[in-house]
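In the form predicted alone, a lone chain appears below as C-alpha cells.
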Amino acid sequence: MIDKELPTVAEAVADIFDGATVMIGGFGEAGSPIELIHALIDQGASGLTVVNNNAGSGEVGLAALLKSGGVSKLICSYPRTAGSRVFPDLYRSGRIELELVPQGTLSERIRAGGAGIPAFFTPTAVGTPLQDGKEIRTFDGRDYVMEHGLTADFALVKCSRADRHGNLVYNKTARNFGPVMATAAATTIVQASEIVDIGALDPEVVVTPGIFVSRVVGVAKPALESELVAREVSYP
C-alpha cells in the first residue's frame, strides 16, 4: 500500500492548477479544512471553480479564498449566511459567478458524480427559476428536473483521524460533505487532526476508505472558523 502522508499543507496543495474545480468540505465551521484553504491561498491558483455548501464567514477559510480573487465561480447552497460579507460584495460587483443549488440536490449531484452517474431527476426546484434551461420530465403525473452529477479535479477534506493509507474517521457532523466529495474528485487531499499507525483504526468505523484519498497531512490543532471570526482575523 502507498504511504500517502505529506509533511506540510503547502506540499499537499502545490499542484492545484489555475482553472481547477475544487470541492471543499464543511457545513459552515463543521468539517471546514481551514489550513488547506489557507495553503491554497498562499499557493496562488486562480480561476478556480469551488463547490461548497456555503460561501464562508468573516475573512478566513473559504471567505478568505474568495477575497483573494482566486475563485471565478462558486457552486453552493447558501451564499448568504451569518457572517458572510465577502461573497455579497463580489457577486454584486460581478466579480464572481454563482450557481445556486438546493442543499439536498448539491449533495446528490456530488454523490452521483462519485458513483459515475451522469444525471438524475428530482422534483426539487421544479416551478422555480432554478429549473430554467434544464430538461423536465413527468413521471407518474409529477414533474422532475434533470440535474447533472458533479465531479472535481481536487477535493479538500478535514477529518479527525487518518492512517497513512488514507483511511478516514470524522468527528460527528464534520463528515457532512467530506465522504461524498472524496469519491467525486480526481485528487482528494485531507487534513487530519491525528495520523495513526496502520491497523490502529477499527475498520468498522472507517467512513472514507483510503482508495478515495490521494494525500494526507497532519494538522494537530486545526483552527476553528468561529473563533477566528470572533477575533476578526483576516487571512492572509
Given for the second form:
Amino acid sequence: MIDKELPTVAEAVADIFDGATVMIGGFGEAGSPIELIHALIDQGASGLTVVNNNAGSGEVGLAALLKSGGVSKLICSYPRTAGSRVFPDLYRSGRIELELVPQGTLSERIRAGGAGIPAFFTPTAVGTPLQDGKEIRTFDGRDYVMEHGLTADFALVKCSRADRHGNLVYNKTARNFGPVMATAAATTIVQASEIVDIGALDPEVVVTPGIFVSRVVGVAKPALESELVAREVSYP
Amino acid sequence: MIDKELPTVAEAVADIFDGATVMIGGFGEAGSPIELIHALIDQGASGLTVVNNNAGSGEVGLAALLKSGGVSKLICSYPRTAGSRVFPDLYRSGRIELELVPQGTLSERIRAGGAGIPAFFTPTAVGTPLQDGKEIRTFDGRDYVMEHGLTADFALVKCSRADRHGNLVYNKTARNFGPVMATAAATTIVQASEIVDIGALDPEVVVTPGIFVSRVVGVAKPALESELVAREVSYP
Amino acid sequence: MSVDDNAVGWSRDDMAKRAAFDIPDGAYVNLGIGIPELVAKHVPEGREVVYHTENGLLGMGPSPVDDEGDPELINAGKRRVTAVPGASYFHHADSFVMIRGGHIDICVLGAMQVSEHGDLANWSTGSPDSIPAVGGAMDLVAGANTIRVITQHCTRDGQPKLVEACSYPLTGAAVVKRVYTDLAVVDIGANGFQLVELAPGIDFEHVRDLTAAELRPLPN
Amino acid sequence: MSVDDNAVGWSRDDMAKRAAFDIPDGAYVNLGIGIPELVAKHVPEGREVVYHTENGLLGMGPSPVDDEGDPELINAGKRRVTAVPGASYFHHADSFVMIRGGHIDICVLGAMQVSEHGDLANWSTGSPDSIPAVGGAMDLVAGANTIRVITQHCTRDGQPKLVEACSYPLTGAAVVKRVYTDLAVVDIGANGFQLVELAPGIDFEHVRDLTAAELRPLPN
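The structure above corresponds to the form predicted alone; please provide the structure of the form predicted in complex with its partner chain.
Complete assembly follows, chain above in first position.
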C-alpha cells in the first residue's frame, strides 16, 4: 500500500544532509512551509543551498533558517523584505552567496528541472547585467539567454489538503512555487493543513499528482509568518 | 464588459484564413472539437497546417477535414488509426506533408510556444532518425536534441464548461492538448458543452484561465467521433 | 522649484487615473508595486479590465477592508487582495507563461530611470552595498505586450528620471512605450521622447528643463 | 518449431504476470499498448501500483465492463478505462513532465527488435510505404527510469527479435534493461543478453538458437 504520511515534521526532514540543495515553497508568507523549515533548523543540517523566491522576514521561518547559519547559498529573485535584517546582514558580511534569478526564469528553471529539460532560451534579462556570463542566441531576429534547469535534493512544500498518495491541492496564491518545486526535487516533503482519505480529492482538481510527492505530514494549524513577526517571535 | 461568447460555430471560425496554422485539441476522439472542425470544413479555408496528435478516424472530424483537401501539412505524433484510410491515402499519394514529432516533444513544443520560449533541449529522439537535421548538445555527459517552440494562428479546443471570460474546465482525459494549445495560438476558439455564469467556476479548479481564450461557443451535446464512425457517417 | 512641491502637476492618483484612461476594455493588465497599484482604482466606467498578479492570480480585486482577508491571498507586493468573479489561481511557472508568452496586454511599472530609447532601470542602483532584488520585473518587460511607466518626473532630490541613457543597471532595453509623470505624458518612439500631454498648469519648457534628453513638443 | 505454436513457453498472460511480479509495491508504471496492457491485471496480492497513461491520467484503472464508461476517459491506446481512487487528470505537457522528468519508475513496452546493447525498435519498420507513427514511445524510453519489454521471442515468421543490432529505426539507444518473452526472461547489461529465467519446458539451447546475438546462460 502506498502511504506517504509521516507522523511528525522532525521525521519528515530527518535525512536532509549537509550540503543539500533544498527548494522551499512560498512567495512571502503565502505557501511558506514554516513548520518544516523550523524542523530543518532543529535538525541542524548545514552548508545548504536554498531555493526560494525571497529571503524571509523577521526571525522566523526562512529568515530563521538563514540566521541559523545552515545556509551557504541562496537562489532567489527578491531577497529584500521591509524590516528584515537577517539576509542583508549575512549578505553584506559575505557569509552567504546569492544567485539572483528573475522570478519567471527561476520558476521556469525549476519546471525545466522537473521536466527533464536541461536548458532553454528566454528573452528575460537580455541586455541587463543578469545576462552576464550566459550564452546569448538569436531566434527570428530576437536575442535570448540560455538558462539551465534547476533540480534539488529536497523540496519543502506547504499545501492545504493532501491524501496518502501525495495528491495535493493548495490555498489561493499559496500555490505559487509548490507545484513546480515538487516536480524538481529528488525527495519532496509536504506539510498539509489537512490529510484526507484517498478518493476525497476530485481527480479533476488535483494540482500536484502524488507521483511528485515523497512524504506528507499533517500540520493542522500552520503558523503565519506575519503573525509571528508582528509578535517579534524569534525561532528557535 | 468581457464577453467572448459567440452564438455559432460558423461565426467562431469565420476568419480562419488560407495558409493558417491551426492547432486542434484532442487525443483520439477525447477532446476533439468536432463541431468546430466541421464548421471549418464548411468555411473552406485551404492550405492549412494542422497540429494534432493524430490524424482522425473514419470520415468525420479531423479525418473529414483532411479529406476535404484543405490541409497541406500535418504536425503529429501518431497518424495511424485502425480502419482509417483518409490520411494513409493522402500521405502515400504525396498530397499531404507530415512532420512527425514525438508526443512529449510535441506537447512541450506547444507549451514552449505559448510560454515565449523559442527553443529547449530534450533527450527524446536522441539516437533515432527523428534527431536528423537537429542540433545535438551535451549537458552533464548526456546528449539532447534542440527543439523549437510551436505557435499557431488559431487553436480549436473542446472543453466541458466555460464562462464568458473564457475560463475553462475539461472532462477527464479530454483535457490532453487543449490547455497548452490554448496558450500557443494567437486566436483560441473554444467549444464548451456548457457555458456557465461568471463566478460559477471555482478559481481553484480553472484549468485554462481566460487570458488564453479568444472565443467561446456553446455546443450543448457534442457529437462523438466513435459513434459517427460506427454509423459510417461521412462529413459533410 | 522643488519637485516635491507638487502644487502644480498631477498627484499620484491623477497619474494613475491618466494611465487607467489608456487601458482599453477587456485588457489583461499587470500592475507594478507603488503608484501603478493605484491604476486599478481608476478604471473608467463601463470597462472591464482583468488584473494579473505574477504570484498566481488572474482576476485580482482590491485589498480587503480593515486588512481582513486571507494571508495566503496576496499580490506581488505581498499585500492582501481579493479575487473577483471569473478569477483563477495557478502556479508560478504557469503565471510566467502568461507574462513571457506575450499574453499580458499592458504592464504598468514604476521606474528609477527611463531612457529616450525606452530602456528601463527599476531594480537596482548598482550600489555595491544594496541588496539586489529583481523579482518579476525583467520577465514583465521582456514579455508583456506594452510596457508603460508611472513615475515622478524627477527624483526626490530633483534629478531627472527621463534620460539619454540609464546610469543604473537595466531591467530591459528598448521596452518602455509611454511614461506618465506628475508633469506630463511622454511617448517613446524611434525619435526618442515625444510629449503627448501636459499636466494642468505645466508648460512645455518646464518639462523640457526637467528632462535630461531631447523632448519633442506637441505637434502643432 | 513454429513460434506461433506456443504449446510450450509462456502465454501472453504468463508473460504479463511475470513482468508484474517484478514491479514493486508503490511503483509508478506506464504500460505500452498490447501485451504490456495485460500487466495491470496481474499485480501481486498486497501491492499497490499506480498506472500512468500519457494522455493525462495517473491512477488508471481497468476498462469498464460491457464497454460502458466515458468515451473521454481513455488510455494511450484509445481504449476506455476507469480512474481509481487517488487518481488525477492533467494536460499533455504535464503528463510528459512525469515521463521526461524521470518520475515514472517503470515502463513496459512492446518491441519489434531489441539489441544486445539495449537499443529498442518499436515504432517503424522503416518501409517507405508505411505510415510513420511514434506516439509517446521515444519520450518514454528517454525518460522513464527503467524500461522493460514484453514481446514474443520471435516474429510471426520466426525471425528473432533479440538481435546484435536493430535493423529497424530506433526508438531509443541503450534503453532496455529487461525483456520478457514467451521463452525466457533476459537482462541486458554491459555484456549483452543475460538469461535470467526460462519458461517452463524451455531449455537454454532452444532460446539461444532463437536469439540472434550471444545469450549468456544462467550462472552456475
